[in-house]
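A single chain, nothing else alongside it, follows as structure tokens in the form predicted on its own.
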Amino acid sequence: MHLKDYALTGRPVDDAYIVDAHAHMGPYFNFMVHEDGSAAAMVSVMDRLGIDVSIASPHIAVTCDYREGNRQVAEAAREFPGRIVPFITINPNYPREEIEAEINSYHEAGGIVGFKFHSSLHSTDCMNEGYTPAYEYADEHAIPILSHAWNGPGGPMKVVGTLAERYPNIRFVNAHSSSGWQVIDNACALAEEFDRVYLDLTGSRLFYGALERMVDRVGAERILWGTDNPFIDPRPGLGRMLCAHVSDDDKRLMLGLNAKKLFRL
């Protein structure tokens, strides 16, 4: 059976490990979500789907309260253990004491598997100083950041090119690659400069043909699978990734044996 069979048949994948590498939960102002965007909900979603892992930072956590929505995940993680796994979420406009103090916290609680950076909702940018205890803490670990956008300045190609010199052992996920032609060409641009650029393709506007180019100029073992839900339903995503033009391998590496590697779950 091909994994298209699955999106023909409106049955949840079953032969292919999928790990929702960008997710989120709860509610938030700026959309409907489903359900209040619970844990629970969540997981009855990727259930229906067949999503293995979801990787998720709470919209309170990117929005007006990093702290709480960092607590409220790692809750969840309990609840779900090995369904719900937390981004760490940085605002750095807070005193780096604190800063360093949440990540100690969830280092000394099990360890940390990614940080979500979503600077323009935090006005701000990604060279923002206040970042620096994650930056260090990822160097140190080998961990991934996701971030919103690769904004400062001098644009993403010198935000990245500053960040990986300083910090060698960063991954660095750009969210939202494929929302559009010029966004795809500009992320893979980004990607192909730099071999530590991995592609995320949250959200609603993968294009027809999209995911092929991105795959022709990156490869797909730098491409991650991801949905924004719960504001976003993740049953097109889904569809469109399993009917794509390329290889049941490498629709297998992009839907979650890139992100099981590169987050070590």
The other form holds:
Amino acid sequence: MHLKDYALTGRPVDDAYIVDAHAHMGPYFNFMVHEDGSAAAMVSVMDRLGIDVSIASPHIAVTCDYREGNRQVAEAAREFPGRIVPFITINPNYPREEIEAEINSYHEAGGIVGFKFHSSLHSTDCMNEGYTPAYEYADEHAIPILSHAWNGPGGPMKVVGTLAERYPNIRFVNAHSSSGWQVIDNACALAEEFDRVYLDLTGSRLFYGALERMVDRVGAERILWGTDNPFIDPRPGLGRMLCAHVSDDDKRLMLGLNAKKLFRL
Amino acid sequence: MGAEPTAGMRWIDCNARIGRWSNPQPEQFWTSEDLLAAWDDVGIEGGLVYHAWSWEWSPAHGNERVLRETANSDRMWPCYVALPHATRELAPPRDFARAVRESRGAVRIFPAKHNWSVHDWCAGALFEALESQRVPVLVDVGELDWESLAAMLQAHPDMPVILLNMYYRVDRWVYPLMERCENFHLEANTYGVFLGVERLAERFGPQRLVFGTNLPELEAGGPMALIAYAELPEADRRAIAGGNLLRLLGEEE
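Starting from the form predicted on its own above, please write out the structure of the form predicted together with the partner chain.
Following is the full complex, with the preceding chain placed first.
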């Protein structure tokens, strides 16, 4: 059975390891999220599709209260061990001492697999000094940072270039890399320039032929599958990947094997 | 609740296009043959097709072209592009509506791109004619504001309307309209609300959702997975995949 056939018949995928490398959790101010976007509802849908793991940052973390969000996802990870894995979200607009304490507390509680930045919703950019404790931790432990955008003075190429030189062990995950043709070309150029850049596929739609272009340009090894679940329902994202015109081996890399290695799951 | 995998579902696409357009990417296509191949790739039986000329150049010439392209096909049905009657660019509304119905077709409108209003002072005669023939009217969510959509739906309650190319932030607009307007439908393709297909179908009925792809702009696997994986009874998934559109077109399901 080819992976495409799972999508077209609605069968849970049982012969690929699937990691949703860009998930959220909880309600959201701007629109209705059914079931309050709870971890239990997320896991139920993950079971329906065959998603093994979701790495999540709650909506409250990327909006008004990052510490409450980190607490919520830690609780979800305890409730659904191995299924929900926390991103630690940082809001750089809060005091450095508070951010350092937040990072230390999760480090001591078992470690951090990756950070989540949402500089857009936090009304800042990735060169904000408040991110420094997270950059230093990520560099020391060689873990990835998923950022909604690598924004800042000079644009993503300049920002990632500066950070890559300053922090030689960080892996940079560029969110929403497939959301438009120009976005795709910019994201691919970033990945071509810096070998520690990974491209995340999270988005609400995919242009015909877009994923194939990304694989042609940067290779399946540098692409991560993610969905925004439950900000966006994960089913269309899975269908896009399963039906793409690339090999099943490449699909398996993007669906989970790359994330397993990158996040050390 | 039946949510067993479904094989052999009839997939009927309400939202596909043929014809050369302004900015295709190298990976995209525009011929009927390539559309049929893209449908074959994922098992889509057929669907409504409009012509890029109708959208980006001339509704009159594009409609002629789509009629010609679909005339000998049992898989592609014409989706005409309509305009209000006053400028007389198309046939008079009653003749136009009758021709659409006789060709098993539907109508698509682009009020923003084509510079007209869906309110009755401008489009009332057109919509009255389409309503009298129960012709489905398809419109992209980006082509009109919610107040205008509400006015159009409430002024013409027997005209089936399918809102296309949805997104995930819409339910606070969509639900009130679903409550008030029985002939209001959504294309499911990019309606990416978490559990949105299930909850909308349970509350308002599965007949309110219609499958579409937006080929050749977008890929088709995502919209299909959204329905194939929906935790709904098999009959509901089949209705959304194809039965609902066939019913709206007056075809046997």
